[in-house]
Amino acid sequence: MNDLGRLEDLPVEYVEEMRRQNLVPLWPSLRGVLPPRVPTRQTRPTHWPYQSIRPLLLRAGELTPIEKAERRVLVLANPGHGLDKMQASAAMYLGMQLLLPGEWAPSHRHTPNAVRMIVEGEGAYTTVDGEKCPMSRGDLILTPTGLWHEHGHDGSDPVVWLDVLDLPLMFYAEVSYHVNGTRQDVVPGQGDRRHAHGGVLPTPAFVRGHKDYPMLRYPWAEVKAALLDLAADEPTLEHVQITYVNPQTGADVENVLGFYALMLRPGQTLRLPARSPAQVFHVVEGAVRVQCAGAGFDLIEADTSCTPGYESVSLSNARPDAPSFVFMADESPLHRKLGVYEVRG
């Protein structure tokens, strides 16, 4: 028996009187909300194979026109949270979004922060705060809180991207909403060009206006080159990883979730220590086996998986003769702000 007592141990009339007054006794449920040493977690290790998702996503394109859907997305829902909750972890939402040639997803802005990791296709773009960001496989595009954004497609083949939002957190905090807008006028210049050279930045006094997010597009070609250069420069380095940062501040690109790219050397197995945040892994190139909490998944290109916090994770490159590259997202910035970030070795 729970050493704090059970609700059913209390007199029925006492319980009913409390409920009439919107009162709840804490002690029968205390260990549920404050368990010893390890938090209660609903996030389960989960794998979403892209080859299973893609036919359903293309079928959605046949069944639902963009004018009706506005955003044509299949949500990657973690069964531990319940499919109706539409969340991958406590603070992360994932979705696979489809845009067909000639379509335009209208402009809006919302309180949740979002990023787009491009999965396949060419010819589409996202316009964010007036900046037109081309979409190519592996590119990361930010649509931070409050910024207008829309999607268009001038190419000839379907384009798909992975959405990562802090929507569950915003919804829980009762601050999640959106506002519809009109088509944006594109302004000259691209942040990824202005910040493309390491070690040098535009001098703030001579840059037109001020932006909290000076770089909205992080091209995969540059990210992959950075990983390869890091691996070559430090051949004994086991953990070859970069962090997507705001080039003006050095801080995480957005204020709730963190984003990273990882390179696994040929045949390498890398153990990530148990940390408090949940993690998302998406294979950009190669093949990777993910093992966590007794579960194991074999990911190929465009596959996505999620692991809970407070569990170590093992990543193994299934390619013995070539590196594999993984995009990662986690809740580290949020945990640091809350003062609960932990690494347990």
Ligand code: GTQ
Contents of the next structure:
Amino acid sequence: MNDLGRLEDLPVEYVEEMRRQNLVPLWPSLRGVLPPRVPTRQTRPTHWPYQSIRPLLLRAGELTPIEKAERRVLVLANPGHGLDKMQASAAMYLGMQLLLPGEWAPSHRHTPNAVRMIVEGEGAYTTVDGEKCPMSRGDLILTPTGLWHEHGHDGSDPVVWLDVLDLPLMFYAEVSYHVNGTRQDVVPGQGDRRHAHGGVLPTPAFVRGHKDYPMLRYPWAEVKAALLDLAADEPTLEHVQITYVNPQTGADVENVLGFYALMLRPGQTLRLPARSPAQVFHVVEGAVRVQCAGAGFDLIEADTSCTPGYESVSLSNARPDAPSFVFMADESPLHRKLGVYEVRG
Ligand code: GTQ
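Requested next: the structure of the form predicted in complex with 2,5-dihydroxybenzoic acid (GTQ) (the form predicted on its own having been shown above).
Shown next: the complete complex, the earlier chain at its head.
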């Protein structure tokens, strides 16, 4: 298998002459870039307890005014990739962002897609493409590629949310950039309201000003109700899971990353099969043990963890008498578009 020639087998002057011509022999590196059967993954199972992040984030609020930060974020970096790379997995970036009462994080747009999962606090909002999206615990707010967005806070306590972006992929592809803007005019209307009635949607032909992203806010109350109803309707269903979709197309809400919410029944252990995408788990309510590739983490509310692709993951509800609820992100849409999506069982 590994009987390919090594670089050291070649005359030094030959290698040097090639390198002067910007040439490199493939065979010493062939197995490195095309390993047998399983890809090399730098993504390590990692756990970021919220109680460790929170004091450091609040301290950032004292040390760095919003004007000096633009976005006051502590990045959840995977040590397997090297902390300076600021990535949770190959395609996913995670950050915990703090906004204090009265602060404003100015309008900009960028090529990477983002979502925000609200972790703590009331009274803040994100204005996306002119739509004011209020933030409450567990809500998911989209800021898809190219849309203007800014964050404001009219409440009285710190607000924290989890940012999930496809920044590492966009940066790697050399397509990551931003443009600064000015404060947006808020237009009336809420996509989550007009799309919140089961089975009926605004008739596309009569929707004024077609939008690729008709729904920008997915309130937690709706998601939790959907999960509880699904669990009650299908008492033997193992995967009590919903996918966040674009209501007009039924497709994933964004182009690169997929977003889901999962309910674990009281005491349930759920085995997720080994699939190609890396995954992120964030506990919205309850307590969950995450096990993957020999690692085990006990997540409590607001904790976040990630797991590499091509490994099975087991999720156990640590609450024997109540369901637990998990927000998940993964790289499935990307893998499907690349034609490399796999389930290995
Ligand atoms: O809130 O717009 O975590 O632009 C990283 C980049 C958040 C944001 C991040 C961003 C934002």
